[in-house]
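Below sits a lone chain in structure tokens, taken as the form predicted alone.
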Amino acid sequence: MTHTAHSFNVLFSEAGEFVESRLQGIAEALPAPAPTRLRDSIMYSLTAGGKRLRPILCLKAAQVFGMGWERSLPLALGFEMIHTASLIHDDLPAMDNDVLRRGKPTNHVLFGESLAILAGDALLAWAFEYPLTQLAGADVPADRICEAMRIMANACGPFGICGGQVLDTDPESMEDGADFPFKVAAQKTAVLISACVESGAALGGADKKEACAFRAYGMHLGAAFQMVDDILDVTSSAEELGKTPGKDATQNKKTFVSLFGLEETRSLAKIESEKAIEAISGIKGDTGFFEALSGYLVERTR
């Protein structure tokens, strides 16, 4: 089944309300023995706006195989907060030294470096620790829930988006081949999409198959989101991406552009869009909005 722009906006902006409802009230949850100051750092953070991509993908991946948005929630709401914690790790000023995301200060510009660093890493061990104690009490299949957090915990490690930092941003690690903006997309990006959609898929109930066609999905989505985003900082005004633009050449980035050019990228990032939606042709659920989806974000221009 296929999706028109307009209804797939329509799903896109329900699905990202949806998310951020839950956001807004997810404060309460918070242990109560945190200190007020993390809590704050976390908070501003975590409900800094956004498209909401990740938990949007993982709700619409359970969602193939029949579970309904309120049993996936706390999964997909984990890894808006890794996601969160990444981005407020990169700005840092011994990462990329940013001082605006999302059109506003920076965690560290506001709350110092230290009290930045520390919402980070609270909000990485809460991300695995709010969907665990959630699902727990939700009637959902213990098995389904194990493998949900291993394919998430998987992508934040060494071979997840540590790895992808560490690719990106130590000049020791970078390597002058072709291939390595790729590898840097994968670790850095890709890793982290595609565990959205396997986990979600699998905390359906999608069988091992059907877990793996969306995890191929999700890589090649990834390389796509990259290669615009690489096509962006050098396009866009700080105003229209809500960070700062330029910093790939600044820091001397290999970027999929400064390699291969603006045009070259763009049509690697449609050839990766095909190839996402080529790999989940075969699931027999709704995929009509993850095609939609890839076809929207090489489109995109913020």
Given for the second form:
Number of protein chains: 2
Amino acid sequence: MTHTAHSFNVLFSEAGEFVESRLQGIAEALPAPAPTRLRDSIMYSLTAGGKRLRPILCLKAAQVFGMGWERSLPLALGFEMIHTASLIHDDLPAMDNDVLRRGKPTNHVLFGESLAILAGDALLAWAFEYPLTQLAGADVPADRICEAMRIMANACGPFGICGGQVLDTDPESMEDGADFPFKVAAQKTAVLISACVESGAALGGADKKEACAFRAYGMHLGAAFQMVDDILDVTSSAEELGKTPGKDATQNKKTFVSLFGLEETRSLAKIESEKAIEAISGIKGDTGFFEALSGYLVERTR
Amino acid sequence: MTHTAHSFNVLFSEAGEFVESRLQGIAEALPAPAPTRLRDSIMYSLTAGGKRLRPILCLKAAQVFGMGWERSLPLALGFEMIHTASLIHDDLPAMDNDVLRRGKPTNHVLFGESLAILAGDALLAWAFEYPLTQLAGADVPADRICEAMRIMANACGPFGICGGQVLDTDPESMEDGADFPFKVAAQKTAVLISACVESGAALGGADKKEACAFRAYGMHLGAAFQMVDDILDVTSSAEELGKTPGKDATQNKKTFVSLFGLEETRSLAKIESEKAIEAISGIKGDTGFFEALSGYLVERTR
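Structure of the form predicted together with a further copy of the same chain, given the form predicted alone:
Everything in the complex follows now, all chains and molecules, and the chain you saw is the first one.
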């Protein structure tokens, strides 16, 4: 590791504040033809806080290959839009039926089910439109933009978070067996986290091999992240978590914790975290942030 | 007009059959990691029939600029995916709550609400992934792909069909005034139809001015299309229509017919149809299909 815990926190919060400030101003990019209530619903969830992990990952991955934050920002914000869209839809009554998210009422509680569905749809489309519009005039090679968008699209489609959410919520799609939580974690969480770093790297100028190394990093990091999420769902209070804890058990979900127990899940997360670091060990350039992050995510408490 | 009614029908069905045959085979492009139930739900709605108007428009627009159907097909199918996604979500209980579509049970009736929401989301993402993946290896200039995808994304985002559906279903977003149905028609229907021809033209090699002419064509055609839809909702049986008629009146929607009456709406549709043809009058190349189509859509009975 090239960063101490202290300098890591500084690095993390600097990128986080950059993302946060730009997200607050992004409502300006939503022109008047969008109905006011849809704008309100979209912006409510998009600016509801959170770690901003996905856009930070994207900015930092592009930076490894020499691209500044300002330039990769549209792609990074696109990933936060996708993440937000998936949260809005996951919380719907027909899905996880959750009323609390990041310490606030969920979107459908405030705006109604119909608008929450449409806000999610609109965010999913805006996630593509915003970077495609912003990057078109930014002198970024078009083939890199296409590749970054392809990776993004793959992560939210039938093989990505949508597929993962089906495995997680559809009783008929659930499977027995110890590898099922791994399958869910891969599709539901890791594919999107992985896409953030892979497409950030691709946009920044990584070659195929380097982009693949970042994809592998993201898949392992995402698995570790989901394991810690499962642990926190059992061990945290609503106040610490900002969302309703204990939902997995109530809904009889097959999680890492329900299958392997707390201690074993902690070990598994540590192993995934180490595999993540190993995956990018051959990358030339400063990958210190990604090494530090991998350790941090395993230790996080919310 | 350069085509008779007979040759127009032949041209229309030829492209329609091309699209239909490729859609039937597209399940192969959905790899195994996608859960079986999600695949079934997606393919059920994608292969449920329909006029395939949007992909046909896209193929034909690219063709005007010399690009063959085989090459523009991935983009064309992307538009059918978006259209299908919007129908699945529009039919949900929280939205139009419709149980019949194209003469068959709607997606959520067969697969449940949760899976229907996710199938729509997955189709929306696949609409970007499929063309970005297929076109990457097809020797189409990357800047044209980016522009085509940007147009597609714009049409399904907050300013496009999502915004239109909010205006159409959210009581608090409805407005009084004679221009409201025009606003809804523009966002809900015309923006997507317009995006099919504009992005097909852009992918095929149209310059900015030519692409804009096709966009204007699509906006007028789309308005005419929605007017005829409003008329058919009042005058047709469920059998003719393949979906539940009379829903607009039941739901107190502000349609062209409710505001202007049947005869006046027919006149308005004719005017829009003529404006569409005028918009592309300066295009070099064979635009006969688009002229014939504009007349046909006004006369259609389903």
